[in-house]
Structures are given as C-alpha cells and as structure tokens.
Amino acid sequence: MIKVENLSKAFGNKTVLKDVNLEVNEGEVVAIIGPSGSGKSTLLRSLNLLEEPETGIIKVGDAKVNVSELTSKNRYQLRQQSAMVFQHFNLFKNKTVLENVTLSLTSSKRKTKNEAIKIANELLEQVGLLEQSNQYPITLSGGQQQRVSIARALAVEPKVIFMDEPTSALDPELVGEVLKTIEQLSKRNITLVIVTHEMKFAKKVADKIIFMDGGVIVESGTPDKLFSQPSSERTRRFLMSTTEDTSLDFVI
C-alpha cells in the first residue's frame, strides 16, 4: 500500500529525514513512535506531500511520484489516496459538524447533497456524534472534534489514513474516547500510519511497530519485538525513558 525509497526532507540547513526507507502493507496498522524532533509528523506529512521533500519516491495505494520530478497532477493523485487526522482537528468552525464530513464528499466525490448527508450520517453514528451533527465545533469537546475529522476522513474512502499525534491536544480524560475509536477503526482492515506518543495504544492496535530517531528508522518490527527485545539500544533507552511497564494492556 506504501512505499517510499530513499526520502530526505530538510528544513535550511538541518536534515530532518535522511534517507528513510519504508513500507506499509494493505491493512496494517503502523505506530510510529520516537523522541520530540525525530521526525515523526514530518515524514508522515511528506507522504501526502503537506511537506515537500527534496528527494525520494512515494508510493500510495495507485500513485507513485518522484518528489524531484512533482507535477500538479501526480501530486493530485498522490494526495487522492490518502486523508489525514491532525493532531489539531482542522475543522471548519463556521460549519456545522455534519456540513464538515459533507464538504468532501460534495466537492471531491461529486456526491449528491442527499447522498453526501446519507453518508455523513452514517459515520457519525459510527463514531458517536450523530446527535451532534448540527452543532459547530466550538461547542464540542476536544475528543469530540477529533472524532468529528475521524469521519471526515473516512468519508472519502481513503486507501490510507494518515494520523498525526491524534491525542496529544488533548486533555488526558478525553484521549480515551478517541483511542477508542482509532482502535475500531484498526480492526476493518483500513491501512493506517499513526504517530503517537501513547506507547500501550500502540503495542495494543498496531500490527508494526517503527521507532524513529535523527531523521532516520533506527528499527522496526512487531509490538511484541520491539517492546520485549529491542535491537537498538537507543530504542531500548526510549522505551524506558517514556513508560515503566510496557507489558500492561491498554485500558480504556
């Protein structure tokens, strides 16, 4: 479903993503975790180009684009495979929460209004919001509103969900519901790349683990492998350093 070869990203003069070499199959689900600065959220935006990099190739789902070569219409059908979570929600506040799910579907998918507010309904009642379908988002929480860009990217039937840091603007009573509801969505073979800082989330939802370091992956592999017998000693200080127990399960 993904794969990119050879990607560097700079920002000025300093290298944030070095050569990185990935891939991601049909359905899995793939946490990406690492230190503040290790170039987690740029390289997952970097694979729907948020982030232009100055070298490498992507590969999502049916487009393939040599980011040294971009045109308006490989970048179009490289963006057309995937949707994004952002860690801020990126609603638009002077619309209402179903008229945020409706936007794409009217305007991307070409959907009729009727079939647009059909399908909205439908995944807001799949993520517990259809009673609120006529709020704004100012008047919803925090775990609401991701909730909310949940749906909208489910609308338009992504080959990939990208989710940058879905939790960490939120308050830590409300990062629950929204585990949640990403843990669902990991169980309908939808391929999803997730950055996250939530450690036991993702030893529990994941099916690949990939810890990041320096702009580079320093490893990767199962949940169970790369928490029980890290390879890298740098993954190994990591994971003390962020959790005291890895072995628990996720409670939610």
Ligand SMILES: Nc1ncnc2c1ncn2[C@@H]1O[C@H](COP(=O)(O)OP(=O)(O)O)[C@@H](O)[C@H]1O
Contents of the next structure:
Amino acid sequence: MIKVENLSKAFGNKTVLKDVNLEVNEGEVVAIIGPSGSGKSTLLRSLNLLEEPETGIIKVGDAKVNVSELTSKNRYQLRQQSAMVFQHFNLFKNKTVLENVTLSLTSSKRKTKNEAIKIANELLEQVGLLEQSNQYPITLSGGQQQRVSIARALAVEPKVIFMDEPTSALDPELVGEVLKTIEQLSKRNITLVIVTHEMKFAKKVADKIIFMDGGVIVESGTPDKLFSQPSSERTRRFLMSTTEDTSLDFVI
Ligand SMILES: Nc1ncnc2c1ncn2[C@@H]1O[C@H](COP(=O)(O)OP(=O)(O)O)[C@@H](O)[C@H]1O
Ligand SMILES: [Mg+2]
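Please supply the corresponding structure for the form predicted together with this ligand (the preceding block corresponds to the form predicted alone).
Below is the whole assembly, all chains and molecules, this chain first.
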C-alpha cells in the first residue's frame, strides 16, 4: 500500500530525513514513535507532499512519484490516495460539523449534496457525533473536534489515513475517546499510519512500530518485539525515557 525508497529532505542546510525506506501493507496499522525533532511529522507530511523532499520515490495506493520529477498531475494523484488527521484538528471554523464532512465529498468526490449528507451522517454516527452535526467546531470539545476530523478523513475513502499526534493537543480526559475511535478504525482493515507518543495505545493497536531518531528509521518491528526486545540501544534508551501515558486509562 505504501512504499518509500531513499527519501531525503532538508530544511536549509539541516537534513531531517536521511535516506528513509519504508513499506506498509494494505490494512496495516503502523505507529511511528521517536523523540521530538526526529523527523516523524516531516516523514508523514512528505507522504502526501505537504512537504516536498529533495530525493526519493513515494508510492501510496495507486500513485507513484519520484519526488525530483514532480508535476502538478502526479502531485495531485498522490494526494488523492490519502487523508490526514492533524494534531490541531484543522476543521473549518465557519462551517458546521456536517459541512466539514460533506465539503470534500461535494468538491473533490463530486457527490450530490444529498449523497454527501447521507454519507456524512453515517460517518458522524460512527464517531458518535450525529447529534452535533449542526454545531460549529468551536462549540465542541477537543475530543469531539478530533472525531469530526476523523470522519472527514474517512469521507473521501482514502487508501491510507495519516495521523500526526492525533491526541497530543487534547486534555488528558479527552484522549481516551479519540484513541477508542482510532482503535475501532484499526479493526476495519483501513491502512493507518499514526505518529504517537501513546506507547500503550501503539502497543495495543499497531501491527508494526517504527522508531525514528535523527531523521532515520532506527528500527521497526512488531510491538512485542520492539517494546520488549529492541535491537538498538537508541530504541532502548528512548523507551526507558517515555513516561507512563494517558492511554493507560482507555478502556474499550
Ligand atoms: N518548516 C520547517 N523549517 C525548518 N525546519 C523544520 C521545519 N519543519 C521541521 N523542521 C525541523 O526538522 C526537524 C524534524 O522535525 P519534525 O519532522 O517536526 O520532527 P518530529 O515530528 O519528530 O518532532 C526538526 O529539527 C525541526 O526543527
Ligand atoms: Mg511532529
């Protein structure tokens, strides 16, 4: 579903992704962990070209680009394959919950207004927000806003959903409801790549964990292997340094 080869990205003279290689299979849930500044967001944002790396080949779903030969057409094709859930939700403040979800359906997916509303209502029901559909984002809690942005991501039926620290901006008591929503998705054969600091959540939900440090993938493996028998000293030190996380309290 995803294949990344030799991806490198610099900001000015600072290299933040160094020759990254990565594969994700269809239906897999992959968690990317690692210290702040290690390049996790840059990697995720490169996969839909929110950041444009200097070199590398990116394949997502049906699209494949060589980043040194980008055209507006192949850039568009790659972006069509995925949807993104951001740390700060990025909802349209002047649109209702329902409009936030229908917007991409009527614009890029060319659904009629009625079709879009039907799909959006189904998705809002899945994330438990049907009753809030006519409210504006500002009237919702952070957890509810993030669940709207998950419904919005699902609406375009992407091949892959990328999530960049989806619970980091939330008050601790709201983290569980969002993790629970993501866990429900993970059981539906949707390909998910999630940057997270929630180690217990990652261990429970992910099929594969990727540990990044200093712009490289230091190691990757199953949660069991990576958390209990990391092969790298850097991974071991990082895991030792992570404190207990709030997903401790999340109950399905
Ligand atoms: N737009 C930018 N301009 C300059 N430097 C950036 C930019 N975005 C990220 N960086 C730098 O790239 C490195 C990796 O950042 P990032 O991918 O955000 O790391 P992470 O998500 O793992 O915390 C950091 O040193 C960060 O300061
Ligand atoms: Mg980040």
